[in-house]
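Taking the form predicted on its own, here's one chain by itself in structure tokens.
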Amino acid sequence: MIQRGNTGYKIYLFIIFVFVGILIWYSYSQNRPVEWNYTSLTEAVKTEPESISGVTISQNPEIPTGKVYFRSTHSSDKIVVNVSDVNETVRMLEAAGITVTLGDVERESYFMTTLLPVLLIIFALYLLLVFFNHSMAAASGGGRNMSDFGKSRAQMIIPGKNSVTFADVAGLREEKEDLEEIVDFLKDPKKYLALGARIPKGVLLVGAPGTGKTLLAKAVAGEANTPFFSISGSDFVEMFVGVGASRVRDLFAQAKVHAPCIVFIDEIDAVGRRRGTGMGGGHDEREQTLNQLLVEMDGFTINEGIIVMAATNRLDILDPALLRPGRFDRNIAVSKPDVRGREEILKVHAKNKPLADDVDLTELSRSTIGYTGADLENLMNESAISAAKDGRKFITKEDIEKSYIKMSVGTEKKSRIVAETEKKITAYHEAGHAILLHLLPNVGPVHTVSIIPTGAGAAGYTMPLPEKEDLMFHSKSKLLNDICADMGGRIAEDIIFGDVTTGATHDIKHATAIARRMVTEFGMSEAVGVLHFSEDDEVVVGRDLGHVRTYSEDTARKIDEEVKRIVDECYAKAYDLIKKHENVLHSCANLLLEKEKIMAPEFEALFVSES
């Protein structure tokens, strides 16, 4: 690192070097003579003798050339001619009656010829290395020097200054209990060899983005009480080649120093991806970096007492020696909360924010079905922020529903201008939503509709009930009235206005990806059969240049003419009920166009009116 002193010593040099150049150059300017032409000279001599004073000659020894020194009253410098023949200009001035003084030829100064270029050279050359230094220290994350380049950038968290326990880690009941095993290894690490037992080397934790990885990794340290090395998996990959290899191996040197101790990499897919899927070949800078992590890992060093922890999403991508025995034992998946970890998530969020009596935290749990624990702080954080700005000094259920609508569809733009015609088409496409919800089952009831756009870029939203148990499977039937209701809004717009909109790309989008997994993925199609025909939606390129599809142009027609028949299948039925229930239809939107927002009660009312 760059230390402040150094950086005023350097300042403070660079002055004194310009200073002094400053004062070499304003004396070389001064001192140095006028030079004149001999022609010049001799006609000053034959026109002018008595303008002319203080004439020295400087000789050569060897040769009769030289040069002329003297001072005119027509001018204030000093005048210099050079002369091929120092005897012949002698007799011309001493003729004119000018008194002339010899002397040797001044040489030029070593100083001037050799020695200042040298320091001008070796001064251009201290600049690039401080400016190159500077560069590399940016590039290096800011505030390093080139010595450090390679060093580990990995924060050490010391025993006593981790908080965070088990006990503030919410819904992770299983997850903590597989991690009990570690803790009470670096607690006590004679009683499992004693019998001969092997600590895992490393655990990694599988999970979706914002399910508490990085949280369970600093709950184990803080429940060990040991040293707990943190680094991002991009920390160690650079644009110079080796500098993710030294960074590797000066991060398990310090582990080393401070074992037994937690190494955690966060999101190691960026340095852990499967080798051979890049275009650099095996010269790769992340390739030789996931080398020595492996090495380093399981090699033919032995890291006693370092239990290597890393999080990532991405478990898919990661190589295959990265998750052999001996590297990552164990692969814990960190899923998302159930109805009972979320109650237990929500409770620890809300622990130092007041809430309402209104405010039901089993009944949230219930109708926050797919939320992780990062989705359930900003929920709540969010509330807060809600009821702030509205100057209440606590949290109502209102402001959860707010917040619930503003994270699901968007923050709600009441003071956009609309046009008529817009509005009016929006009110029937979200009516033509809320009917099939309400008739068909399993993917309703409805709790709310609106024609207000939102902050996603919707004209308006219908939002059903929250699902009241965590389901791990769908069937077949609910996912074809899944699509049914997709198609709810393009089919109202083509009953009352004889037209359709691109309103409904994002719903039309939505079946087709529905109907293309049950036909691919969960084996739902008679015509094509029980089989996985599905394709990875991410193209690696080094690994996928030359893949081949598995299945032959013939299925992949049959494919093709599979979910069209489905889609076309469930647009039919939900034209029938959307038709059957017109009555509702134009209810809903003449309400919707004068409320802008309806709730639950007020749609069902639209049902019983008709009947």
Contents of the next structure:
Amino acid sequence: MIQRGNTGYKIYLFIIFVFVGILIWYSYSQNRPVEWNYTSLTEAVKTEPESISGVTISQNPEIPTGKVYFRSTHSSDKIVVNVSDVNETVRMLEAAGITVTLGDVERESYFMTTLLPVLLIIFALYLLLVFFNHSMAAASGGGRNMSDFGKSRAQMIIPGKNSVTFADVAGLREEKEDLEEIVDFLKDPKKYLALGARIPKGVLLVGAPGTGKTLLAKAVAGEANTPFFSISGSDFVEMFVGVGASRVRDLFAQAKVHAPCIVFIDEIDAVGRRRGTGMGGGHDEREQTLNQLLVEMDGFTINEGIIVMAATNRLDILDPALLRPGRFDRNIAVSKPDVRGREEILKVHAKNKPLADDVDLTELSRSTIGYTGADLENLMNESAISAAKDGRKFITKEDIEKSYIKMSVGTEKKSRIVAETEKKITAYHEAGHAILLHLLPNVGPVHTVSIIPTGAGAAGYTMPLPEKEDLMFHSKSKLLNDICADMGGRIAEDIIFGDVTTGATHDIKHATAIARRMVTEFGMSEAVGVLHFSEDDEVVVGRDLGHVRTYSEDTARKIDEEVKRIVDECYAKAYDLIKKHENVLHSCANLLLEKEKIMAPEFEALFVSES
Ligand code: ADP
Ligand code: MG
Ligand code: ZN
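Could the form predicted in complex with ligand ADP be shown next, to go alongside the form predicted on its own?
Complete assembly follows, chain above in first position.
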């Protein structure tokens, strides 16, 4: 309320100032006489003296020069002529019968010539400032001033009762162990300094998004019971050059006051990108910010008790200078959780969520391969929302199933009306995928087959049961079977309708990508050999980032041929399999059209009744 009144008042002030400014400027320019030269005056006096009126002459003291002011019928403005000899001019004018008034030198007022322009400039600057302040306040939801601009935006978290501790971070055993010594150092720096131990100044947490890097950093602060300055790399990158650098300076100044403490720079890649690549325009600002960060990190000794932590998901793009000793000299890889880690994380996030008896977190942890901590948190949250929406007091297995599907394929759009013909095509398409997933080893088995459109834009989906183990790598035969399974949809359409649709676009893209990587990265093609040809390596070309191809045209052709061969062979193999089980294709599609969604037992029963 007060805030709004205040703002309104500022706007009025602003308008009034602008108005007054314009007025002053206008009258100032109006009063300025037009200058003529002396010849124009003598001409006018000679040819048409009647056009001249109101002549005032002012002479400079002691010298004969002066100014003649008059009005002419040819001009609406007052006219001024500089003359070198006033007496002579008076004589000439009086000879022509023009009355002349003699006056003093009309000093151009000091105010008009000197003071006013300066005032106007100051005034304009002031307006700019007010205006700027105003929009800044609006942009950040009020409360920020222009003078805060170069201040760091770090959020300071003072440890309290509800701060995050290691107990809130599930899994990540090794990571926590690595951080233990830092916690211990922050708790009692003297113990370490007495022994002359050198604790890392900077710790870099590296890991995929959602693996708990931010959480881990907070937990370190919570455990050590020290203040925690948290700022995101993108906060440093502003539209004005120099602001980022001054924010860094301010951040460390603040940290020094509160030491021992932790400075946490989240998503440091925003500022810490390799310098000199000329990426993303405006890199001067980023480089300045990065330089300042390096300066600050060199500028304090570890005795001061500041530990800088940073998080990134791309170690390879960071500037090497950041990783030098005395800066971020300790890397901690934060990995995606394994089965046990997932179970622990699920337990943490199920703590305040009442679960029904049919929910088995151990089983769930097994079927959520590849999920990060953030994914698992999201899964539990979605399930709780689903249960609450239905007015239930417990989260059931079904809630979790539903959320699981929602997270993998998007919300089912049950209400969307699908044309009958499209439904039929989708049913056969999905049945084609499902049959292959069932028959081929290493892929599948089928979990759900559905022809309900999804939020992700698919007309239906076939979801295999998640893998049973966390695999670090895949075999060639599995990859080939993946490609085969991708072909299933297109093949079914072809067999049944003799025509194909655009519905297989995504499948084809996926299959092609696997085949290409098999040839160029995994060394799985005999014709090309056990070689790695990646175009993803970012290479600095001159000062620009570019992608270079490191192989010949001939190899490029060979790669393309091999990719095509692999996909073609998979297509042929998949075609034979589906053709052999064409009756299952029909029965599965019909069942889908009837029920829209079928689960594993119903689907498997189709194969039993086949024989
Ligand atoms: P990152 O910074 O690596 O992207 P975050 O730390 O922001 O990931 O994690 C996001 C959320 O995921 C956390 O707030 C937390 O709820 C959950 N989470 C991630 N990892 C874990 C974990 N190991 N234990 C418990 N919760 C986790
Ligand atoms: Mg984060
Ligand atoms: Zn498909």
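Residue numbers count along the first chain shown, from 1. Just so we're clear, the structure is a prediction, and the values are computed from it rather than from any experiment. The term rigid core refers to the maximal set of C-alpha atoms that superpose within 1.5 Å between the two forms.
With the core held fixed, Ile508 shows a CA shift below 2 Å between these two forms.
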